Every structure is written in structure tokens, then in C-alpha cells.
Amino acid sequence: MYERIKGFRDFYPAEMSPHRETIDTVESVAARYGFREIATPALEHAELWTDKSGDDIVDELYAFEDKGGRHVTMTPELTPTVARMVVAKGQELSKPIKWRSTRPFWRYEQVQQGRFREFYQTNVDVFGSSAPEADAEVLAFAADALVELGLTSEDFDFKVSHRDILGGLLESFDRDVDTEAAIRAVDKREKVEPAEYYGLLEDAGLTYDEARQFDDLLDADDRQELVEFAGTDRVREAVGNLDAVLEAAEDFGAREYCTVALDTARGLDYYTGVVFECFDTTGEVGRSVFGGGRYDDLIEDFGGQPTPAVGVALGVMNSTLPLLLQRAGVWPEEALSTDYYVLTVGDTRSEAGTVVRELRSRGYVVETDVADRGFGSQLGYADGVNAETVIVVGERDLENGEVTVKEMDSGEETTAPFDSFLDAADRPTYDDFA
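For the sequence I just pasted, show me its structure by itself in the form predicted alone.
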């Protein structure tokens, strides 16, 4: 027997059903917002990640040398790929560009609940707008998707921050601070012990007392206090931008899901402005469910024209979003769903085929016998695939010009005219003929 590779999962039909429903719901909401679907490759040049994050990131990638001698990797995230695509088309693309995609990604990291080495995300991005409304629309999309999945404001919270507030506060200290390292430390604030957290800030260039002072500022209730402490245009403008995004989110219906939390930093270095992460309000799902933010410099870093950008990625399989839906009791049922099973008895394939084709043409899930089984075996199979209605097309029934219509839940059945029962209703059931 061959075993599945660690960090990867199989999904049998009943297990796959709720994931498909989740994906379809998220994609449907994105489509209604005008995000247009794209498709992207599974393999990219590893330099898309190493040039920005250094060679050490290779340890987290499924990277290798291909037969052409190229250093490539299975894509661990979408943002660099879509940045490359925007650069490739340049001025041909009408802006703002609003794209979406759902696809698998691969990261070689420690396997844990809600985090596998292969996972699926729905990515939504806006390119070409620096307006607060673009950030707010991304927040609104994410909130609407979660609400349509069955969640409420009692279940999730968007913790919203701004990278320039963090960077500006760090710059205000009279020292040579490694801002990116300090922001990565802030990203770990809730994940490590205080001593380790302050140690990371000290490693980034702050003294212990300055690290404590900086940490206290992150919890300030009045953002004007941050402006006064820093005394710089960078912090003042960042606070103004954060407030403008939250005001737009109010108009777009997403403000109630947002909490300002300056210790939300997002560890990736390419984020530049507003960032946010979604959390389970009960804390049962103990880490970020998903996140997003603004990355205004990335297109230019990849050789394109200056192009502001903002986006979010919702993990829809092998991730924490299903854990949140399960915790909240809104995870779709893991079961097969079948509208009709057309059961044949005797030489009735032609007549049964007519029924099957017509019902399928109306958009229903319809199965029939393809294994030359008897009545009992077919009925057992229909029960196994949760068929709602069984239509028995038998030789004796047809001699009387009839079919039998059986409701599986109750076990009740009745007969209906073969020539006209499909005209009785768009979705004919037992109740139409009882």
C-alpha cells in the first residue's frame, strides 16, 4: 500500500461537499463585487520569493532545479505571481484591476491543525487604486463572504492596523532600528512569551525601556497620542489613512467587524499600509483565520510602473476558515446530495434515459444504474447517495403507461403517467401525484 505524503490530504466525496459549497459561496460573493477570475501556474521561478525575502526562505518552499536547470518552486502564495502578471501587461490593463482566483498552494512547514503543506485559497486583489475605498471594499468583500457562509459579528473580528504607524513610531526613537525586524517581532507579540518578544525588539535595535514604551503605544486608545509622540508626517498621514479606511468601511457595511489593533503587523515585508487579520472572537481557533492588506510597492519592485495594490486571501481548504465555520456550527453537512435516482427494472433503458436526460437538462443531480444491478441493489445505492426522489421505470409500470415515484425520506410512493409526469412540475416529486 502506498501512503499519502505528510502534509497533504485526500477528500472523498462526502468530505469534499462542504468544501465545494464554501468555495462556491466565497467565489460567488467575489464575483458580485466585480472581481474577475484569473488562472495562474503552479510553478514559478524561485527568485520571485528569494529576491525579496532572501535565500533562507527556500527552506519553506517546495523548491528544486528543473530539467532545464532553472531554480523553480511550487507557488507558496499568489501575491508575487499576480504582481508579475500586472507587470507583464503594463498599460494594457484598465485600472483599477480587480482579480480573483481559487487554487492550491504549497509550503514546506510544520503540519498542524488547520495548516497543511498543500492548501487552497481564494485570493482577491485590487490594483491601481490608493483610495481608502479600495481597502474598504476588500474588507467588505471578506465580511460579506463570512456572513454568507453563516457567520455573524459574534463569530469573527477583523483586527486592523497600519504598517506606516508601526514604522513611523519605530523611526521616532533616536536609534538605528531595523524596522522590518521590529515589525516581524510585533507580528509575534501574541504568539511568544513577553521576554522573548521584548528580546526580539531589542535585537531590532531598541533598548529594553524603549521596547516597553513602544509596546505601550500599541495599546493607545487615542490615535492622536501616536501622532503627538512621533511628531512626524508619516505617522500623521498613516493615522489619517487608517481613519479614512474605517470610515469607508462604515459606508460599505464592514465597520462593525473591524477593531483597530496596532499589534496586527502581518509578517511579510511587502506590506506597506493598512493590514488586517481575521480572528475567531471566542479564541477557540487560536490563530489568524486569514489576512490581507496593502502592498503598494510590489509592482514597482518587480519592474512595473508604480501601482498601488491591496488584497486578501481566504483559506478555503486545509486551512483555518473551515475550523472557524465548524466551531460556529455553520459548516455544511458532510453528505452527498442527489435530487433523483432513476431506477430501471427490465429492458427499460431507453425510457429511463429519456427521464434522466430531461431532469438533468433542468439542472438537477440525477443518477441511474450503470452497473446492471437488480431492484434492491439499485434502491440501496439510491439511499446511499441520499437521493430525495426515486423514479422507478419498470416494464410492468410502462405496460400501464406509468412510472412509480418514491419519496425516500418517508418511504411513501405512488404512480404517475409516464407521458406527462415530467410536465406536472419543474421538479416533480411524490407530493405532485399523491
Contents of the next structure:
2 protein chains.
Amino acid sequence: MYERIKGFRDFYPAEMSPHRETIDTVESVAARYGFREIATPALEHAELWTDKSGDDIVDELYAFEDKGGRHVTMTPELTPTVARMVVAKGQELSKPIKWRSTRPFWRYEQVQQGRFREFYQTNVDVFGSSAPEADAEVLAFAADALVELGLTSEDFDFKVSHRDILGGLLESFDRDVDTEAAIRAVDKREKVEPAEYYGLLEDAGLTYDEARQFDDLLDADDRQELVEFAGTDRVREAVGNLDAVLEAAEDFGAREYCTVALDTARGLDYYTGVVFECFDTTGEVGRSVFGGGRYDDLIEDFGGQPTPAVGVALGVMNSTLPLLLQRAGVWPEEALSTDYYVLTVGDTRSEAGTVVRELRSRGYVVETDVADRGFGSQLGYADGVNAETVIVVGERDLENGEVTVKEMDSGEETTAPFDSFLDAADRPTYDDFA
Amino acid sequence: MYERIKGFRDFYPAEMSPHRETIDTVESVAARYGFREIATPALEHAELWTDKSGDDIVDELYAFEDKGGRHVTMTPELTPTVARMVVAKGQELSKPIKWRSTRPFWRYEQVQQGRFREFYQTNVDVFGSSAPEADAEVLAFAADALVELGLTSEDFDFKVSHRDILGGLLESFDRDVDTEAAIRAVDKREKVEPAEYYGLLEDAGLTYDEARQFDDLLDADDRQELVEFAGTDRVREAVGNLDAVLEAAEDFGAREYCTVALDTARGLDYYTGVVFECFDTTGEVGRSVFGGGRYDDLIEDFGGQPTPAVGVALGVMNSTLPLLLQRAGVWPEEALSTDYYVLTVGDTRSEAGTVVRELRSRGYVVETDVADRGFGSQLGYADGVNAETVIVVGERDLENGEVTVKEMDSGEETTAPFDSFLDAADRPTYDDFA
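Alongside the form predicted alone that was just displayed, please also present the structure of the form predicted together with a further copy of the same chain.
What follows is the whole complex; the chain from before opens it.
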């Protein structure tokens, strides 16, 4: 017996069904926002990651040398791929570009509760707009998707921050601070012990007292305090941009889901402006459900024209979003659904086939016997796939020009004329003949 | 500038749109047949392929050693994975099992016209039924999907054969024939020169005269000739099974798409019974569009209970099916579609936002300005995404309590009351106010 690979999952039909419903909902909300579907390769040249993050990142990737000697990797995220695609078409693409896609990604990391090596994301990105409305549209899409999935503002909270507020504050200390290291420290603020957190800030170049001062600023109620502390254009503009994004989010219906939380830093180095992470308000789902933000430099870093960008990646399937939906009690039922089972008794396949084909052509989910089985086991199968109506096409009934129509929920059944019962209604059921 | 990997494709929105429409059609036909969606890993242990096909197959795979020393491969096909999944759940799964899925696969092969290293398939399989109805259901699904995509019996032809007819005929020669090699030769009958074809049959153990005799049998009009030539139960049963499948296909509406063609052998060694391949009747698409068949031994080979199986894999996206649809003139248009563009002039984001949110909540595709652009470039964008209706929310119009509703096709426009135009119709357009 073969095993599947550790960190990978098989999804059988009943468990797949709520995932499909979730993905379809998220995709349809994205479609209504005008995010257009793209499809992207599972493999890329590894340098899309190593050039920016260094060769060590390979340890976290499914990277390998292909038969042609190329250093390739199974993609751990979408952003570098869409950046490459934007660069490749350059000026051909009219701006703003709004793309979406849902697919798996792969990361060679420690397998633990709720973390898999293969995980799925719906990515949504806007390229070519630095306006706060673009950030707000991404926030509004994400909020709308969660609401459409059944969540409310009681269930989730977008913690919103701005990279240049953090960066600008750090820069205003009279020291040689490693900003990226300090931002990574901030990202761990809620995840590690205070001593470790302050230690990381000290490693990044702050003194202990400065680290404390910096930490206090993160909790400032009035963002003007930050502007005054730093006294730089960078922080003033960043605070202004964050406020503008929140105002646009108000107009787009997403403000109520947002809380400013400057310690929301996002781990990835390519973010440049507003960043946000979605959290479970109850804390039961302990880590970030998903996140996104602005990454204005990446397209240029990849060799393209300067192109501002902002996006979000919602983890679906093997990810945290299903955990949040389950916690909130809005996870769709794990069940199959079937409109009709057409049951044959004796040599009635031809007549049953007529019924099956007609009902399928009307768009219904219709099953029939494909295993040469008897009445009982066909009925058991129909029950197993949650058939709503069973139509029994039996030799003796047919001699009388009839079929039997059985409502599975109630167990009630009645006969109907074979010649006309398909005409009784678009979806003929027990009620039409009882 | 980064390049994508050779043999892989990016799908931008306009080119993606007909692929999405095609996949949705195929998936929805499969759903109506009661094939239930599953999701499966991109990586498997390489031994799922090497145990059966030998280590050389690794040359055609994206196989590598992962960071934990596992010999893994990006999956080149679905069948071994679903076989593994059936074995893993064993008796828990009620039979027949009917599964479907659409996803990419990967094969390290020569890149040529229409052949990619990443290609997509919709796989549909029935497990647990040896009845001819199961084969017929797979044929009927495939035919129905093609018809739903706009093709007719004039466009495509399923060439149907049976492995045991070929195998049984070969066995009836009084020689030590390498059956699998001979079947691979038959698979090449239409693809190579006669001399090479007969040479391959001779390599498999037949004399030249026997090869000619065998070849004549493949074209026999009356299948009883085959039964008589072989004189074995195996061939008699295989012919009976093929006839039974064709009869069931008649009842299921698929017979008209099927032609018996005994030289349809399918390259893969795991097939055991009826096999079929779909061809373009005009021959313009020169190779098999897709194929499928019965593989009754694989689940047992994988360590499971004996479980008959039959399935088909329709190549979508980077595959031959789009070529056939294009050849037949039924390929969907490569275009974006947008119901509304809500255009802002001046400081009207809040009012525009109300309109946008309401129309999106009704399910329409609605875009608005997220790039702080002027009237002209917003209108150009709206045109670029094929917006049907543009609603201009302008400061001056709003002072009069009005918005402008513009029909993009005709260029006609009219004003409508801001307070009530959303109530005029579920989908308010120019016609409601002109």
C-alpha cells in the first residue's frame, strides 16, 4: 500500500464539498469586483526567490534541478509569478490590472497542526495604482468575501498597519538600525515572550530603552504622536496614506472590519505601504488567518517599469480560513447532494436512460445504476449520495405505463405515467403526482 | 527580466476566459452525472510510477529527492493517485465510487507544437463496477461534455477497442509473443510507416506473415471472425463485453459517437478492457484529443481489494481539446465581460461606492476607479473591460440629484435620479430611463 507524502492531503468528495463551496464563493466575490482570472505555472526558476531572499530560502522550498539543468522550484506563493507576468507584457496591459486565481502552492516546512506542505490560496492583486482606493478595494474584497461566507464583524478583524510608519519611526532613532530585522521583530511581538521580542529589537540595533520607547509608540492612540516623534516627511506621508486608505475603505464598505495595529508587519520583505492581517476576534484560531498589502517596488525590482501593486492571498482548502469558518459555525455541510437516482428493476435500462438523459439535460444531478445491482443496493446507494427523489423504472410498472416516484426524505412514494411525468414539471417530484 | 520555464504557460485574463468557460462546462456535465469532486496532491512518491513502469520512466518525470530524502515526483497523471486513494479508504467507500477533478499535471517531455510540460486534465473515474454500464457512462459523459461544448458527431469520433481482443488474438498465434510490445506497436499503426509498424510486430515475436494476418484481423467487419480465428474464451468474452458496452452506450445516448477500431490500443500498460480515444473527424487535429478506458487490475496491484475501474481524462487548457474546439469554430470568445463601470467625476467616491456595493450585492460584475483617474481614462478603461453600462457619478449631476447612465454599445446616454435609479430594475440600464 502506497502512502501519500507527509504534509500533503487527499480530499475525498464529502470533505471536498464545503471547500468547493468556499472557493466558489470567494472566486465569485472577486469576479464581481472585476478581478479577472489568470492561470499560472506550478514551477518557476528558483532565482525568482533566491535573487531577493538569498540562497538559504531554498531550504524552505521544493526546489530542485530539472533534467535540463535548470534550478527550478515549485512555487511557494504567487506574487513573484504575477510580478514576472506584469513585466513580461509591460505596456501592453492597460492599467489598473486586476487579477485573481485560486491554486495550490508548496513550501517545505515543518508539518504541524493546520500547516501543510501543500496549501491553496485565492490571490487577488491590483497593479498600476498607487491610489488609496486600490488598497481599499483589496480590503473591501476580502471583507466582502468573508461576509459572503457567513462571517460578521464580530468574527474577524483586519489589523492594518503601514510599513513606512514602522520604517520611518525606526529611522528616526539616531542609530544604524537594521529596519528589516526590526520589522521582523515587530511581526513576532504577539508571538514571543517580551524578553525575546526586545532582544530581537536590540539585535536590530536599538538600545533597550529605545526598544521600549518604540514599542510604546506602536500603541499610540493618536497617530499625530508618531508624526511628531519622527518629525520626518516619510512618517507624515505614511500616516496620511494610512488615513486615506481607511477613508476609502469607509466608502467601499470595509472600514468597520479594520483596526489600526502598527505591530502588524507581515513577514515578507517586499511590502512597502499599507499591510494588513485578518485575525479571529475570539483568538480561537490563534494565528493570522490571511494577509496582504502593498508592494510597490517588486515589479521594478523584477526589471519592469515602476508599477505600484497591492494584493491579498486568502488561504483556502489546507489553510486557516476553513478553521475560522468552522469556529464561527458557518462551515458548509460536508455532504453530497443528488437530485435524482433513477433505479432500474429488470431490463429497463433503455427507458431509464431516456429519463436520465432528459433530467441531466435540464441541469440536474442524476445517477443511475452502472454496476448491475439489485433494488436494495441501488436504493442504499441512492440514500448514500443523498438523492432527493428516486424514480423506480421497473419492468412491471412499465407494463402499466408507469414509474414510481419516491421522496427519500419522507419515504413517501407514488406512481406517475411514464409517458408524461417528465412534462409535469421542470423538476418532477413526488408532490406533482401524490 | 525573468523568463518562465520552457514548456510552461502563463494564461492572461482574456485568453483564460474561454478556458474557464470550457472547464466549467466539462465540470458541470461531470457533476450532473454524479461524478463527485476530489482534490489531490501535486507530489507523490515516485515509486507509484517506477514500481510499475521501471526506473527509466523517471526520465520523463519531474522527479527529485526532497529535503527529507524522499524520492518524489510531480504527478504526470491522476490514475495512480486515485488508485492509492481508493486503496487507502478500502471498504469505507461505498461502491460504485464516481470521482472527478480538474488540475495540472507535469511531464518532462520534448516541447513541441501543442505539447507542454504542464498540462491540465479533467479526470473522471468509476471504481467498483465491472458492468458494461460503467464503461458506457464514461463514454456518455465524454460525449455529453463535447456536445455541451458545441461539438456534434460530425466533429469527433470515439474509436473504441478492447485490450483482450488484441491480447487474445496475439496469444492465439502459436508463438511466444510479447503482448505489451505488440500492443504498443498497434498503438503506432497510424503514426508510423507500414514497414516500421510490421517491424515492431516482428520485434514483439510475430513472423512477417503473422503480422500481416493479425493486421487484417484488426479491420474485420464482423467481430465473429475474431472469435473464430482465436477460438478462445478470452476473445469471445472480450468481443461480448465490447458489444455489451456499445449496447449500454446506445441506451445512454453515446453510441452514435463510437466507432469500433481495434487498433486503438492506448499507450498505457495498465488498461485491461475497453479502451477508447477521441479523434477529430476532419483529421485537422492530427493526434488523439483524449482517451480513456478500463483498468481493472490497478487497485489490486496497488495493494487493495480487487476493484474494477474505468475512466477518462479530458485534456483542457494546454491540451488538444481547445484545438478541436477552435477547429470546429465553437471556441468561446477571448474577451472580458463587465456589467457596470461606475465612473467618478470629482469628489463622489462615497456616492459611487453606494452604487457599486449595491450592484455587486446583486451579483453583477462592477468596476470603479481605484487609480484616481480622470473621466477620459476611466471611460477608456471601461471600454477595455467591455463594460455594458457606465454610470457616471459626477459632482454637478449629483447637485441635481442625478447620475448619467451610458450604454457603451450604442454610446447613448441619459440621466436618472440618483435616489431611485437602483430601484428601477434589478439591473438598471439605459433603456429604463431613456
